[in-house]
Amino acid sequence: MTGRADRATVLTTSILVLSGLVALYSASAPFSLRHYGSDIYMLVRQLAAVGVGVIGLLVFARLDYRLLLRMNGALLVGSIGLSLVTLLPLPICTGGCWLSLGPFDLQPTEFVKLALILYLASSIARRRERMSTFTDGILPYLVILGVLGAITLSQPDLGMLLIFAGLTAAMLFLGGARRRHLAFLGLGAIPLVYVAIRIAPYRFARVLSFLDPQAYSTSSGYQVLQSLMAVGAGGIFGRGLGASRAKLFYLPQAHNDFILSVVGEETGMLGILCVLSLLGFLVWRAFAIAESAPDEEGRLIAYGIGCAIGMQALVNAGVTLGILPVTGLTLPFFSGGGSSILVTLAMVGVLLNVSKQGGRL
């Protein structure tokens, strides 16, 4: 039986998109004016990405997710292939992570996120009876994480790798993998993460500045300190919409990784709590949709989408508030970046289709 798309998810997504556009314009206006001669340049780019993303959401909301599952292998290989292209010395490859396609810059690892969810859902559901063994329940996915690790560390993008690893672990747990196998995997990953941080001077500097930002106030700790100052200046109710001072080139990446700092300065801690509550509500709806999904694949897809959005939001908020080291991860629906909003809206579209197939009103 096919029902109606989950209306709470539609409403929450709409509020998040509109709020994100307002926040992005406020945070990016000085940057856009200085670098592009127009205070709405970044907003227009984001609006274009949102437009494409909404079309993708509508398509995926109508397209039976089982059709996507049939292509899960091709989607994963294709998105990984695009990620590999970014490492080549080509004119279209910029910054190690992006493909420059005319007026748009695509970050293929964002597309890997959705493809990985679909692959994991399909693969875990097929192996359901064998997920309790290490060779079938853990090992094949370690190989995939190894490939993704080699790519993301070369880009470099350790933050995205941690999202991939956390997402994979969560879906394996939900799919029936043994806890002791996952615990063993987590313990084994600690020295690997340490090595990945230690061999890259900028990553090691981020960790040191996280432990003692004041000691690195003019270098790697600068962003964190400016973020905390912005949030602190906002207090409970904020300076007022558009009144942020941090975005006046005191805070680097004010419209990207640290947009929540500007939200906090302008709308206060109440604004931050509202943003995180909306994101949390969307994650809760994803989990509720998972419980009413018509099959195991749909259940895992919905849980995977909820985990992906929730993990990325928590990590970004943790960085903004100085609880976690700087990772470079965006805040879903808010940070500037076409790939992020496009993929997030596509994931919501798939989630809505799962809710329709499950008959949820």
Second form
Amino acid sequence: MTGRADRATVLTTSILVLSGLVALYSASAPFSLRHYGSDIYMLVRQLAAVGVGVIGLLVFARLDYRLLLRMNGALLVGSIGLSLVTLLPLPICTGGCWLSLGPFDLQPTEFVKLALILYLASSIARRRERMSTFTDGILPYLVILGVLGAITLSQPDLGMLLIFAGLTAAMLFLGGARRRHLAFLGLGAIPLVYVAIRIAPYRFARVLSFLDPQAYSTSSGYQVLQSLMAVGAGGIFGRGLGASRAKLFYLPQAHNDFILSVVGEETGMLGILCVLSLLGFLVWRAFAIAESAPDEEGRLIAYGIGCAIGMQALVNAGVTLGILPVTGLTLPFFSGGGSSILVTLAMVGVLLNVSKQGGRL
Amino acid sequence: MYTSRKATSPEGGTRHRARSLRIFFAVAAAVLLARMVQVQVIEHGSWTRAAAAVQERELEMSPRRGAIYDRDGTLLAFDVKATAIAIDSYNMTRPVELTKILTEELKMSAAEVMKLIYRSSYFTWIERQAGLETAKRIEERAKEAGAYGLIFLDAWKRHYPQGRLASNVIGFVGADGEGLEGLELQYDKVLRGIPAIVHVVQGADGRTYQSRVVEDGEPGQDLRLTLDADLQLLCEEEIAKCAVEHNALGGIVVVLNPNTGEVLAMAQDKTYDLNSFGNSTLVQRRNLAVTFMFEPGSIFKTVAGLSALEAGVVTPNDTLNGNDGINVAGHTMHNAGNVSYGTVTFSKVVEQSINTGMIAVALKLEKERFHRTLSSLGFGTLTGIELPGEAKGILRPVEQWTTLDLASASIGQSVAVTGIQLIRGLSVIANGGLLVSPHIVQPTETKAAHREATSFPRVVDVSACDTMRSMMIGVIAKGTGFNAIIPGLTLAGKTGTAQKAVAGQGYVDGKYTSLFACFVPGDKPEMVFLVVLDEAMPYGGGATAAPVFHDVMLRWQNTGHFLPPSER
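Mind giving me the form predicted in complex with the partner chain, seeing as the form predicted on its own was just shown?
After this comes the whole thing, all chains and molecules, with the earlier chain placed first.
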């Protein structure tokens, strides 16, 4: 029953990982040199994470996703539990959404992403017949989303909550939930988001500065303005690989959330187009794998993974280009940060397993 | 393109829903693409300009500052490579270790260091001119300690290898590379050169990441001085010794080549280490030879005599009344110590510095005539020497002169001069009547040629000068200047002891300026020495100032200069 893993996905992933490393090196070199005395410091860390991630990818690609599905509850509870730890006053909790474990920092909510996909796939497939009812098709997921929302807003990491919500909505939509219910969910979210923004002053400032970056150029609009300067100055062809100026400490998080700005400055619109096309192609392959999945669970998993990667890329690019407020989301395969690349590669592993189990593409 | 086994769905519209999802993604991607076109194509120019305004700068890169040499090429001042150290407190790590390292290496107090490194800024100067070795050590130690945030930049540091030597002439340079005193100030533009204009790309950390020379600069020009470092050192040592010995407020030695106007030495008792000028006081930094004004006293008898000789109202052998007390316009003027000399020749008047005899000669002169001589010798006007802060001296206009003024001026009272002014005036006698322009910096070749073409103006007859010079030989051999005698060497000189006038009190007892001037050799002068001591005890110019010349000259001979014919 096992076929071959989708070659196009493997190839695309490889290209994404490699170009991600190149971009990360370029964006992080000044920072690394300045703070650690070696321009490859962040690159080496990222390479280590990629190494672990590739092992994860290989493991998950060989591990029948149905086995994972059996543990979906435990995985979700476990990862949410880990996320809750970040809120405790422990020495390993360095603030925000991070756990400090020796040389590496862990972002548990990244792992929640994969667990949530598995859980949703399993749960939605199980309730397939009852998805059109509100009590079965919407309500239980609202509860889980509420828990995740409480955690992410306390961390605070609104961007991750948006991904969780988008992912849940997309999978419920694909699983057969009523449009009317989903629309209700969406309308209900608006006041919640509004409250979330108003209770945290920095978040409100981010929105304000998004609406008028020039007026906030010295504070919260600074990042966006620097990002636009980088991307805009990059033009069509870019300043040339390695020639970014934004990364010379003008742009905070140049090798993390705003790495696409550096890509855009160095390689121009063509570079961003390449990156987004590769990511788009991967998402497209994920959807294709979903359509050829052997069962409903596999189909939903593949869609979920495609959506997770796709949405995160869209939001990140939107922030970089100044059409979305700053959220703090990473660009899959590109942004620095071990948890992000690890979970992304693991997701690709699961995706490959679904493709193996499924029919010919 | 692909065949799928249709996934079953309760609503049956899953294919439709999947398509909706794809459309959602496609629309979002299209929005991003549109935004990219807007930002990267349409607004590309304005974003590039906005970025340039923040990231690019035109900087002036100071070239190496010109060196300063003495006449023989001894280095007096030059630039060495140094490192400027700054801190970026936003990117600083391990401030405690950093404080320790900087405190130890830069000899600053911990409080000073902490004040600097805790200033919230991307760029705060810590040390503008750290030595290369020190900077290297700091960099390595910081790296070892894992302390970040230090910024190291290339810089120049002015170094004065001779330390205190000629400090009052050379002056020094501030932290910005700006001349603040002396020749460093006067020749700042020449020494500094023209900075190169460099277009740089800077990071938000203040560091330069790319640079391109837009306009070439020019390195600073070197200065070659007329000073002789060896002679300068002798003069400084002897005048300092003498000032201490005789408890003087100050002392000056100036040595001039009377034929060229070159200043060979300009020394004073107070000097300071140019390499740590920050520890010096205003009094130490003052250049007395050009700023200190004093009444020249009896030395001025040479000038008055010169005027009388040229006017033909006196000859060396004319006899005069040298007794104490001469009535001038109702005032009685005296000899030093109220000594009476009887009937004396004019030569004797000069040799023994007899006031009454001199005044008698001066009274034969028209005051306009004497005043004209003084003016033509440059008294009352700036010499134009290339040093800041030169004083003009005091020579009141002839219209205000009374007969009393004529008499006083002939013995060096009621006029004030500077050392450089007086030595220029005396040089006229030494060189046979030409008024030289004293200078301390050797002109560039083109300027030298120009100077040659425009020779010095003649202001006095040769014969009057020669006569006065001969009388001055007598001052050393037979008169008040005997303390200067050096066997085998003919010298011509004049002593002076001027009672100091204090504003509002007139001449006061016990405060004197002691002076001695000397031509070497006396028959064909190549050097003119002037020694001035302010409020020395004992105050007699012959007793106190002449020995300074004597000791300098003797030591100068010992290094092979002006040896008597028998020892050559």
